[in-house]
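Just one chain is shown here, as structure tokens, and it is the form predicted alone.
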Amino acid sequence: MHDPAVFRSMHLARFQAAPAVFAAPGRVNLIGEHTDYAEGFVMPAAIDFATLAGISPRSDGKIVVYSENYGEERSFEAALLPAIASKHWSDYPLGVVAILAGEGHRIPGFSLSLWGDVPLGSGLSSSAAVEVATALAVCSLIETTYPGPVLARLCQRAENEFVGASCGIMDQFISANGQENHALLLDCRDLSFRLAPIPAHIALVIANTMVKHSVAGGDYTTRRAEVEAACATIARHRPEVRFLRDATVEDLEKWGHEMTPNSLKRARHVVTENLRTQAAAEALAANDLAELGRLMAEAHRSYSQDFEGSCAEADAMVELARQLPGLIGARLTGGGFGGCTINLVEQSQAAAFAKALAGRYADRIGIEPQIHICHASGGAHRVL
């Protein structure tokens, strides 16, 4: 995370007002991809990459948002917020403001600075970090608070309803509710969760393929539609199945012939991924690292072959990781179609693992990857 004191000084120099400063982390998902919008299970951990949001009041009725990452400032009238997104980075903070206004809060003028080190387009949820940091900042200004799970829902709505990306709840939830040194098994149906301790000797090594994706893009939307079509097929026979969370492998065997081949494959990934995710939480709680690694390998294979959400670069990154000492488990993480892999690695071998993986990936793919050795961090909070 960037230095909050430096960030505060930057805001003060730009807006001539000392801000309150909040931080919201990005996340890495250990297992459970594209299960969240099927009301299934996911197991993310917050990481020590974060977005900082600094806020100070204004007296001119304007909302002025500045991104240090983009070096750009946007200005809006607080009393006349845009109704639709403009496909610009400012849609994410502005969407949060619009949702809070829709909840009945009077939004005054303010200056908001944003500065983050969550890699953009990497699958580590930079957008959710921006949303949650913005939400905490604006809520502090209007003197209101929301419990973490409720705040996460509001931020998810900002991305669904304003930005136009059909993401599930996982990214915002872990950013708002993460706990240090733990993964979080989240039931996306009722937002109940339990913590799974990550042993101190395990490092989270995140390998960025440098292939970017956007969850607002067509691939993500197409896959989600295919998942929902498969669910609708099963529901014709079992009306109680509202989401694939309620479906079984036996359902797919019985009625898969009524689905398109792609819908069947997507559904098979989601149904089996839910089972794997719950099993992985049990394995982590029992310190059964061999089983955890096996489940991660199976999850990547399903993500790549059944969901077809991987790419040649990500598949290569996972394959190369499996050849290196110290690896416990590796898989593509995040929305897919590029981004990062998550590698659980023995802490004592993490630095050598990262160096070797970077070299082998560059040799094979011709791209220098970014490799980060991380740990599970706490959720969003005020820092200054």
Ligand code: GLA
The other form holds:
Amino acid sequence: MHDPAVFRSMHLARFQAAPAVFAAPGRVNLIGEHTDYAEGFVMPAAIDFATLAGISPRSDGKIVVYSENYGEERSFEAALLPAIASKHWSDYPLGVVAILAGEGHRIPGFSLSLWGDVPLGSGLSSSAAVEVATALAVCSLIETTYPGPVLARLCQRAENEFVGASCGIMDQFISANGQENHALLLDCRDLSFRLAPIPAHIALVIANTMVKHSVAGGDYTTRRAEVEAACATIARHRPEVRFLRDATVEDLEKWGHEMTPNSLKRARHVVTENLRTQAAAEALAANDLAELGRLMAEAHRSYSQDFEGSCAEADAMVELARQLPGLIGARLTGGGFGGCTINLVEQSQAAAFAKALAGRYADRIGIEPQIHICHASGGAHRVL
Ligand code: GLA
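The form predicted alone done, now the form predicted together with the named molecule:
Everything in the complex follows now, all chains and molecules, and the chain you saw is the first one.
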């Protein structure tokens, strides 16, 4: 995370007012991909990359947002905020403001600075980190607090309803509710969760393929529509199936012939991924690392072949990781179509693993990857 004291001085110099500063982390998902919007299970951890949001009140009725990452400032009348997104980084903070206003809060003028080190478009939830950090900052300004799960839901709505990306709840939830040294087994139906401790001897090695990914992109939306179409087919026979969370492998065997081949494959990924995710939480709790690794390998195969959410570079990153000492499990993490792989690696071998993986990936693909050895962090909070 960037230095909050430096960030505070930047805000002070720009806006002549000392800000309150909040941090919200990015995340890595250990297993459970494209299951959240099917009301299924996910197992993410917050990581030690974060967005900082600094906020101070203004008396001129303006909302001025500044991104240090983009080196750009935008100014709006608080009483006359845009109702639609403009495909600009400011959509994310403005979306949060719009949702809070829609909840009946009167939003006064303020200056907001944002600065993050979550790699953008890498499947590590840079957008959710911006939303959650902004939400905490604005809530503090208007003297409101929401429980973490409610705050996450408001931020998800900002992304769904304002930004126009049809994401599920996972990213905002873990950014708001992460726990140090833990992943969370989250039930996306009722947002109940169980802590999944990550033993100190396991490192989270995140390998960035450097292939860009965007949840707002068409592939994510197409996959989601295919998943929902499969669910609708099953629901014609079993109306109690409202989401694929409720469906079984037997349902797919019985009614799969009524689905398009792609819908059936996507659904098979989601239904089996839900089972794998719950099994992975048990394997982690029982310290059965061989089983955890097997489930991650199977999850990657399913994500790549049935969901067709991977890409050649990510498949290569996973395959190369499997040849290296210290690996417990590897798979593509996040929304797919590029981004990062998550590698659970024995801590004592993590540095050598990262170096070797970077070298082999560069040799094979011709792109220098970025590899980060991360730590499961706490969720969003005030830092200054
Ligand atoms: C993105 C979305 C999440 C989730 C993942 C895939 O990160 O924002 O809601 O659907 O993709 O698991």
